[in-house]
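Single chain ahead, written as structure tokens, the form predicted on its own.
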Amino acid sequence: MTSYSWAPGFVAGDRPRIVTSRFEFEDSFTLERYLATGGYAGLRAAIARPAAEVHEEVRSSTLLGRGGAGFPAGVKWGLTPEGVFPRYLVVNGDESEPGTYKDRLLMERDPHQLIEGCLIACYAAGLSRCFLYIRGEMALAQERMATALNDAYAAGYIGKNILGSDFSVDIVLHWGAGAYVVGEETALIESLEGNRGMPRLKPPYFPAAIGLYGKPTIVNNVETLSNLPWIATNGAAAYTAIGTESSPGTRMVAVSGHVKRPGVYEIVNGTTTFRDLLYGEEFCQGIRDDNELKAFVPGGGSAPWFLPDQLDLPFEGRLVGAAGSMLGSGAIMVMDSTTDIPAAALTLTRFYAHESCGKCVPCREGGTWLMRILERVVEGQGTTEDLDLLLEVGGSICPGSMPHAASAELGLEATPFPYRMTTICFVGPSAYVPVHSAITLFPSEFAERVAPARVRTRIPVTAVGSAQ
């Protein structure tokens, strides 16, 4: 069974835990382990001031969004229309993307820490209920939230006059039946409106404007909202004191696939390379027996694909960027030299392409399509038309991702990650995404698999007539 390892602590006096400094004790869930940890004297000093001056303190924290976008916390509580209430909070805990599962461990190892920060937030920007949306399959997370939602609740932290002030909220506690999609802000909205999760059209439903039952809704992460007790109890000079300016603070990455010690680490956000996390004495270790990096997935599965002459770049969003990939939310997938690459790609494509809601065509079609085709390359019946018809398809995906044919002839010209794209939302591109990182990076690796394009010719019916 996999050891998965925490970030333990500090390591050599530099290395600190915001959200994770908990996780060492047992019952580090409880109620009582957190009010003797110190646990919500950061909500206790937010009710303390004006709401707008906590507000402006996570602005000038500048905490980005650890759900994938980077998005900074403080601006996005700023786009809600003025004097329009009520006014949401929807806590995206539908953790989906391949090799993440860093806010599954927040929700079962410290489930008062969110609820505080929820409670922060919802003071600091106005918001009137908050509901927090866990994935259907976290069973031990939804059990450890609700019961620590019903001691908040019995102690005097959630409902009415919180803490004997005038502010009060209730947090609603909702689950879902597992679908990927409905990690999409507006999906997620969808499914706790009791539809089917499928994300709406930006415009005009933006989230801030136009977000659950019509209302101005901000949608946080839940590590982004984790923070927030922390940065309320030392404030922002001390959090922008760690990491970098462009990327503050500390972030949680899980790391998978083939390294020696796998897990979920607490990194100095900026600062910290790849190559510290995955070769780090005190992180993963180096690579599994020993073998060659062949490649790793920076961000979750629908992240572009790195290869080992990119280890030294740090955990910096714009550089990553750069780079021609994404953070994203904050998973690494490790591949040593012993990785069947078209065989990893298809791992990644088949499950967007089972994960699509289906509103959008390109997505629906596209994404099986891709599947099939690569399914019968990594079996070795494909052709070297296959590998063509494999951009193709991706190109009505993600237009002018790849110099090819399809693009040539709609005059488009290639561009970086992030794509264009023809879906409403990501999930489309995500199937391709491997698709075009393991071709471009490993050509040859799929032209082993092919053969010369078959010609297929038609048999005249008078021929036919005439053998028989």
Contents of the next structure:
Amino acid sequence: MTSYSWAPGFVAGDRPRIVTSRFEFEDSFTLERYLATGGYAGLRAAIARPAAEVHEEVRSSTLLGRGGAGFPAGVKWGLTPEGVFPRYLVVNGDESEPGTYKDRLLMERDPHQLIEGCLIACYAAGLSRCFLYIRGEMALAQERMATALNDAYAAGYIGKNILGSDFSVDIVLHWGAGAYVVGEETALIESLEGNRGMPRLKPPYFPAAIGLYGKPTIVNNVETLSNLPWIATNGAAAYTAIGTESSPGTRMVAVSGHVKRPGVYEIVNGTTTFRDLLYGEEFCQGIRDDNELKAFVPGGGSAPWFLPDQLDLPFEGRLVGAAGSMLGSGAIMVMDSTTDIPAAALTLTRFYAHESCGKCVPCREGGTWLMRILERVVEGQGTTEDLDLLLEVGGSICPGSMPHAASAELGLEATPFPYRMTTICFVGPSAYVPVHSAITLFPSEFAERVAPARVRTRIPVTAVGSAQ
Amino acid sequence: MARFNDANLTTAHEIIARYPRPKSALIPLLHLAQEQNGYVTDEAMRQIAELVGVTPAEVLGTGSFYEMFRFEPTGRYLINICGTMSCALMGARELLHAAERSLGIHAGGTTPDGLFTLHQAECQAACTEAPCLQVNYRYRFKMTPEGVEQLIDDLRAGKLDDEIPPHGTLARVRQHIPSDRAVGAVDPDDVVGPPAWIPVTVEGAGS
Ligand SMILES: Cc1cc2nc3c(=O)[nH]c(=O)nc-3n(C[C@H](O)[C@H](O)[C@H](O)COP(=O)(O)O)c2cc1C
Ligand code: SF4
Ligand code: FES
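Okay, that's the form predicted on its own, but what's the structure of the form predicted together with the partner chain?
Full complex below, order starting with the chain above.
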């Protein structure tokens, strides 16, 4: 249970560590330290074997994507069409989902581990050029990655004939310029092509088939790739020995909000419960001021909210999905008894409304409507009709039933994840998720806030750019 | 002034050469222009258009989508105060008010001396360190209203100039790919067959 001033937020514990194993060293980002702690051994081991074997090793490790969707990396690499070249790797370092803080730490503290992961992925899947897309607002991560790339090129780990082999790949550092939606993989590709970062329609634009410049492209998250050096060095069996069968290895989780010790923890996948995380001595040590827990968001701003009823669930994708939410990007946001629930929901809805790229009407218009109506409610200007209107507007983004948690107090049963949607990507639904969770799980906080409807007609939304 | 100086023009060509298609360099070149001039000028957009082979309108069309690009003079210090959930739960609003009071401007504004621009920003991937802010994309964690006032005083007095470069400069280290190590960017349509380390097999070249 140690923290280090050079890794703000990170708390080490007495647990297996795969991706944060070097964080205790102040100079963990240097090539010297990396090499002194087993660095680039995974690459050497990988290129000594046929590419297909390395791919198979990763497939059998069941390494799940850490960017949000949790898709197995080894399976994704196998989805490129046979015989179509070139194939590219695009690294998703755009971390900006509310609550998420891990990829930036990995890039700042262990850039060579990410580089080595990229090289192993390129080797295994036959990807001949790699683009490392870092969020624009992360100046230090960009500096650390640039330095590490320069050093790794000079030392012969990147570029032509790596370590004297016939494996050759360039890694190109690229950074964004501030747009959350660019984290969505097809928008990331648009952005990398020099366009506005608007998501493409899937199908047909699945990146593995039609990606960057129309060519097969693998998009993987920073944390996903950072696991590869360890897997290449220690083998898939050692990896699956940690965690559970469906969720092996470890995961980085950020817990923020009203806990005594917010932090970034590398946890054993699949077994650690939310109660461990929020109350455990080696994790967050309880709710601040010993207040009661009111609610928590289990998987980043896009995830439906949980109540204390769900504390004993393990951090495991399928179980959390069945309970009405998702693990997403590994970000837990905690609200204690003092929290103003409608106002908290507004901070998220405002985020997604603001980040809409404008391509789909339900997201562009609906997100703004949700934000404006909720603002009115939070400010005490709303009526009971506004609550119906919120659900109606939300229903135009996500038709049908919405996932939500069970509540013993309210006599609610869980509705499992996922939802249906009328939009191209998840930004639109994500504007509605916090509204829906807050109204469903805390109806009285809204009832207290609004006046009875005085007028029986629709109350127009007066927002710049939205319909009346 | 607004066109790239010689050193930056060399850098621009180096950046363009890394991409299989020049248009991919558009965002990096907008950053370079913003670094040189503090914001993106019309002249810079015209030059970027020439360099990557698109129209100036396309450069603006892409650039204006992204929040970090500023198309008008901006304070030497851009203060972004995070207002998303984790920071909001931990007192982000008080930070914003302290900054507004101390600078005498509202969020979105620039001080008359051109030193500060203040924005309310979204999640900065530092949620466990809430409430937080960035000055020219350099972090300040677990901030207090007093801390914000102190920070503004220090910036005004030039005490943080070593750590915080003027607005527009992001990473102070650039990637350089040595020519003897570079594989090089090939137009995707000129690539035939699998890369050298993938055996060509009947099954079709390394699944
Ligand atoms: C709106 C939106 C934003 C996203 N933002 C990110 C992000 O910042 N980083 C990330 O790795 N994945 C993000 N994703 C997920 C990516 O689309 C993609 O699934 C992921 O990068 C794949 O990598 P993985 O398989 O290694 O997880 C986002 C998805 C959506 C819909
Ligand atoms: S859902 Fe929103 S952000 Fe996503 S593509 Fe549609 S308009 Fe753009
Ligand atoms: S919510 Fe402020 S940094 Fe994430």
